[in-house]
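What follows is one chain in structure tokens, specifically the form predicted alone.
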Amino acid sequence: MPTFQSDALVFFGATGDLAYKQIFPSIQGLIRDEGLSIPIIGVAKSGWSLDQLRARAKDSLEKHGGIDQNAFKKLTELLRYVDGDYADATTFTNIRKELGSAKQPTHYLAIPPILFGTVAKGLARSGCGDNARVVVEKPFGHDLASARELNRTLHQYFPEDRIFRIDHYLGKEPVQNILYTRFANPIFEPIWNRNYVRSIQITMAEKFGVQDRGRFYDETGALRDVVQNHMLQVLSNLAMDPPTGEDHEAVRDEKAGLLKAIHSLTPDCVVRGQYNGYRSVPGVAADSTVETFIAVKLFIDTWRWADVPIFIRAGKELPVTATEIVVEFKRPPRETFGELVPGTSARMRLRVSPDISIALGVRVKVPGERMVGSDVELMLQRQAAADEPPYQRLLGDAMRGIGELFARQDSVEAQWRIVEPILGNVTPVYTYQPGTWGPDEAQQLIGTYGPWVDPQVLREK
């Protein structure tokens, strides 16, 4: 379908934490970099005035990236505010008034999912939803059944091509770089399959704990928080087939096909851990069995990836903060020089954060008479400071109607189907000490395909 540029941006939850940390900096970036000049309407129930929201925006920008004087001046001119309850029809009547002549707005729901249906209904009944797009924040459900119910609710008021589900990981430059590196370089495609790849590891490590998010985290856990969404999306970029065709659905078609081919996880392919001290965090139950670390082993049922084990682990209070992919290639069937060769010379590393790097492990001859070698790593590395922030990219795409970097309904439901059998307290939770790489049982999970490759970070952000 043809796309159009939205002529207004309405964001619900305007006084909340997400708006403070991400939305205001992203809007300023869109004004500065793309000349955005449309009504920007914040909506919340806080008893605030427009001047208070402007002050909040200024404080947000001062603490998250800095103020661009020209762009901020434009932002304050474009900014409007509607204060009201989301269940009150008057709120949406007031939004319609603030929209003025705008006829194709984008509504961004930076609010809890339980309110999505209420807001979608209010938009539809007031006419604010006519020819509009709606952007919703994760989590997209709490399990497969709730994800389907959420989709049914949204589809009552908006067609699928007008629904944009944000997973900010998909807007990260290095995640996009995975796709580009794979398909722009002809050396990779011939070996990117089960004939040459022995295993894949994906690690998302965080050096910090749950901090002040104890209540939220104790209802969520590592599996729901990052594996079901971020890590499976990273895997889809890494393992999907090349897209065919030029429309924006081509990439999402291949990602969805890949996710649908992943076997559902079983308890014997999961190790859960909880760091010592987690239960003392405010908001966490004293007898909590929620995981702060998880490791899983999964398989993709396709010709390309049949029998290649994929290991994903994610956790808090680990030694570093980094997200990294390691693709281990198979060694030749015979070592020509009779050496015992470690796996470090047959792998590719792609780091997503905190810096961006692509590294290839190779084996080179040690100077001298003997035909022996040592492992070295060829690395391209750069800092991510100049990258366009994920939310700026995603909001810009949503307002243009470009859905490639957003999660589609069938992909979301496939992701929940993968993790559904291991949701809840279906496996033991092992304790681990903060500053370690999780419980020892995670090494047992990876077995002969190990050890885990631990990211090394020289300078963390």
Ligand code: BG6
The other form holds:
Amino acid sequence: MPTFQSDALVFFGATGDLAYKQIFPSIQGLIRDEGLSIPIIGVAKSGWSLDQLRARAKDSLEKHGGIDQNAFKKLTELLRYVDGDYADATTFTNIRKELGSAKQPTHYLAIPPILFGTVAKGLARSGCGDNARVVVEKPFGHDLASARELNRTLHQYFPEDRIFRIDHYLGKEPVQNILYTRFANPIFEPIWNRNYVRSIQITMAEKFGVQDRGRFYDETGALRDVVQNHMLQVLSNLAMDPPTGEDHEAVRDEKAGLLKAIHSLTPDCVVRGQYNGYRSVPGVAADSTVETFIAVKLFIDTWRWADVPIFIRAGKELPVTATEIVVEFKRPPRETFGELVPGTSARMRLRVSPDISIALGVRVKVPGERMVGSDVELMLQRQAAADEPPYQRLLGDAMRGIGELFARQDSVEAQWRIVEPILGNVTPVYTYQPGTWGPDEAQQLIGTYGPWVDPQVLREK
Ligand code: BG6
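Beyond the form predicted alone, can we have the form predicted in complex with this ligand?
In what comes next, the whole complex appears, and the chain from above leads the way.
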């Protein structure tokens, strides 16, 4: 594995939620598993001391993944803290001091996008940005125009190969495994197209509501929160062409090509829902029409996928927490045995979470005189959730300068272009009861390609 070329890690938003839930556990993991040993500088405007940040790190690890005594000790030694306003030049002078002799820092902007420009400018003016990499959190923009604007701002200070746009779904083991399974086996590629595939479904279900993120969520909604990014990135792994050549951009080129071929969504291909009770969540407007559930039907305009409907649904307060893809294959041209066969008989199922599995659904004969069958699944792989959290993998990659698992600007723009026509209130929002699969209208959307395949979760997280 290449060494970390970065010789310091600076993370903005050190006292925030993302640092608490993801960044501290990832840093501890990098120290434990990969011997990370560089200054780690937290930055925030909270009036905190270094000891407070250390206490926060301890608390974060206790709640998220557990403390590894040796790695935590090391983390405590490496940790520094700079308190200050991001608009104040002194903050960056203090960061520069803490960087000491570091010449190639990585700056992780775990802060609202509205602050990206201010921080990027502060880094550049203070010299902290020289030879540096910058990691930015999703959401990258609010729509196509703002994503382009944000990109222009970052490019004033950092070249493209030093910008790492996080979509943590790309760091997930099972999402990587989609590519691996497709391109490491010769049997899938010949059938992975419109000749054999009848439809594709992707479900991202969460059993919980918006919790304490009411304010953020009410400005975002399910489409912007998970479909524009996570779901379309998963789809690009599932549907892209095989990468060719040795170029390290080969995979991202193919993914961008796929995303550019997806038709922009139209209102008749969308169903939005809101769970009953959402409007009483603190931070949510009493008359909010923001969707907590969305189902879309889309098409990819390529020789491989033309006319194959792709259904994506994502929502909060659904019956289970699970993300799963179902690729439905066409039936034989005639049913030789005259059976009425369920639509789900011939399919490939790829479970992304909570557990990881890849299974092939086939029909086998029930023993006996009659030529009748039942559906079984050949389990190609089944494992518990992956060990390495996505943020650990992605942070490590950014510090090594490996960009493959980050969203490239042309992909981000294609993703915004796809969802742009259905942003906001262009379609009605239907109420659904918590613990159900969203509004009934979602079944109408899938129509004769349905029903939706509900992930069967045996053990909850
Ligand atoms: C985040 C969204 O990007 O992804 C959340 O903002 C969502 O709303 C989360 O819950 C899901 O991530 P995971 O890894 O738990 O599936």
